[in-house]
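Here you get one chain, nothing else, as structure tokens; it is the form predicted on its own.
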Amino acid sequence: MKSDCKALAAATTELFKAKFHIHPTTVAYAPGRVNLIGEHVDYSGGFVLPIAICRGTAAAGVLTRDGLLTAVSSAFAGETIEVPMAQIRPGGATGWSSYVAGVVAQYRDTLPPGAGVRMLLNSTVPLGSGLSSSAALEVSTAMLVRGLCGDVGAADSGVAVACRRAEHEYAGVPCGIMDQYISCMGRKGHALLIDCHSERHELVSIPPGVSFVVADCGVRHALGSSEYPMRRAACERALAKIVNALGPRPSLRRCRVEDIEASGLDGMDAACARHAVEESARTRAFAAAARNEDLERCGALMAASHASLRDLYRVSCPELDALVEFAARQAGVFGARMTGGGFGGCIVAMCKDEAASDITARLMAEGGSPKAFSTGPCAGAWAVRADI
């Protein structure tokens, strides 16, 4: 464990004790993530390259005999949700509670008969910033419930699958696997090259002397809005038209730009498909360049990724574009791009370690970012007994 996640877990334990006047039996932690490259391709079966970051969500809790899910989140002014475990169902909760209830429902059958869960959540991942606060919330909840049933230790890919299912069914967000997967499977010092079709990964060692600066542009977005499903639907229509014209393809990841042109695609569907095809290729090229410690090549690929997200996928915004341009001009920066779902949120800049502190300060003082921090690749989620 890193000291920052230990400190968050300890603080969450104290908040739980203050709220419920008992000591939690289990505490869990799940990191947020920043995607280095490979944006909006996870649901098209493409390749993504995220790292787990040094910001996350901790959950502390106990099993009860009252048959209730009781959850409090410090991120929402201590708001409490309370619902009978037997009545948790899709559409029965809204907002952040739908994520928590949905995850608990995935593990409901593993709990003792008649048991309830009492929990408190505490996060350092900025909400709506494109750093996957939702996945950190989901995975920390899952790890807590598993831990309460005696399954402590590190997360596995099965947790990611359960959390994605919960997000689809309970939060109504048709997300891919990336966010939950990296929160579970992150590895210190490494990015994960995730094949979102096979849902397997390779470790990609980040070269020594490299840091990543994450800067918030100050604009918020909601992935549950119409824009995210519209882009996904465009990709699905594009694949269907390519298959109809040219024969079977398992995903856009298996298509070429020539296939897009030959199928007669045009408009938004063609633009989204082209981004998906080219972005997966860029992601694999970035992984190869990182392994070869070719940092200039990595930076160029990040710039090309941002241009595609801005011009083809059309999920950037003026605030993101300005922040990317400002970051790219700073000494010690190899490349920068928007990261996350888009329409606001954060950028990520790859830079030299020794320049990270100065770049972070300049992004806030001169670049217009209200919040920025530097990080390296961190480890994934875990749960431990808190009463020993």
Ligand code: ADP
Contents of the next structure:
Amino acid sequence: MKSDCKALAAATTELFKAKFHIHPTTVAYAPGRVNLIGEHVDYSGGFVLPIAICRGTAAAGVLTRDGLLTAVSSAFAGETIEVPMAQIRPGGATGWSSYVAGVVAQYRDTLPPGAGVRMLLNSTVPLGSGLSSSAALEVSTAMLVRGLCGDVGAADSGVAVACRRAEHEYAGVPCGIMDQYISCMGRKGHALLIDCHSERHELVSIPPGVSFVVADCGVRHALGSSEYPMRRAACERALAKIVNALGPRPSLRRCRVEDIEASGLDGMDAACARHAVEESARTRAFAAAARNEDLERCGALMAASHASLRDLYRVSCPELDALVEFAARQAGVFGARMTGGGFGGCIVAMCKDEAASDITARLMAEGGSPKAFSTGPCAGAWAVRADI
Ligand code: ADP
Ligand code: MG
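Follow the form predicted on its own with the form predicted in complex with the named molecule, if you could.
After this comes the whole thing, all chains and molecules, with the earlier chain placed first.
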């Protein structure tokens, strides 16, 4: 049987042929991701630990001589982006076209003079569920355009940096580097430990026999958009107070729990700072436990992460808490937690391979999740020639 990503690439090639009546010359693929642990610490310079998932976005395309970017997406049937390559600029597009145009602009100078790009996107990542459909879209677009210029193969960190720049400058989303890094540099059987302060990263092997179940809790509370900046500001205030009282520190990740007490922090600022400090320590501990194949410890760290997000950082919600508790009770589960920004969205559970499909079914039938799937840690993005 073909792997999920090869099958998606083949289906995308067929969709391209049906839409444009020509064969694509390149096809690219980039995965979505789920963060195993290290939540709400990227902006305080902490550690995150995502895996690439078995859901992703494929892009098929050709170079043209019409000087236009022409793009369609199966997620937005009936819409066609058509913009002269020379006119792509920040602020010039809205919605999904801003991501695609923004990435193409990063590679515009590498295309032959007067060239255009005609492309079709096709994704299995649910949009806006916290599984990073946006990075999968950006990275697959980047890999396609590189491939059209003859640069096929695996992605690297340069692609991730270009895609993040596109998301900042063209889509107007001030995201960190996690989503693009893992989509580019995921490796089968591995998670990626990313230091959000230095942006250094290293692979962490996940023991064989382990799967991850991702389940949507079915709600998105609007609260998230106003509460998120409040948490961010609390972390910034806490760091400023610690620096004031105890001397320079580059980020909360370089602080200790004792520093929070010694600097006289209290209330929300103290709670948020404590989450940031402890969550980064938990993320490094999880990486060490995974390398030692200590799955019970990994599970306990996931449970502690969820409790901290619920009680200290206060970004969970009753629906996420109920689903995490339900998942944690299932046979074969090592641990479970909310994943992503919170106030709704998805949970991730770490479990034995052989239990994964049962757990997935039970989360939907009895746990109240409208959508769930299981995945192992998958490989990152690639592009291949698609000539017939
Ligand atoms: P997430 O990355 O968690 O899925 P975001 O809000 O960051 O959520 O990104 C979702 C947006 O990315 C969508 O609203 C859409 O504009 C764009 N997008 C993602 N995948 C696709 C796709 N396959 N086709 C077109 N646009 C997409
Ligand atoms: Mg996103």
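Rigid core here is just the name for the largest C-alpha set that superposes within 1.5 Å across the two forms. Numbering follows the first chain given and starts at 1. Every value quoted in this text rests on a predicted model; they were computed, and no experiment measured them.
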task: Superpose on the rigid core, then tell me if the C-alpha of Gly264 is displaced by 2 angstroms or more between the two forms.
output: yes
- prompt: Core-aligned, is the CA shift for Ser251 between the two forms 2 angstroms or more?
  reply: yes
query: Gly153: with the rigid core matched between the two forms, does its Cα shift 2 Å or more?
result: no
field: Per-residue C-alpha deviation between the two forms [Ile242; rigid core superposition; Å]
entry: 4.3
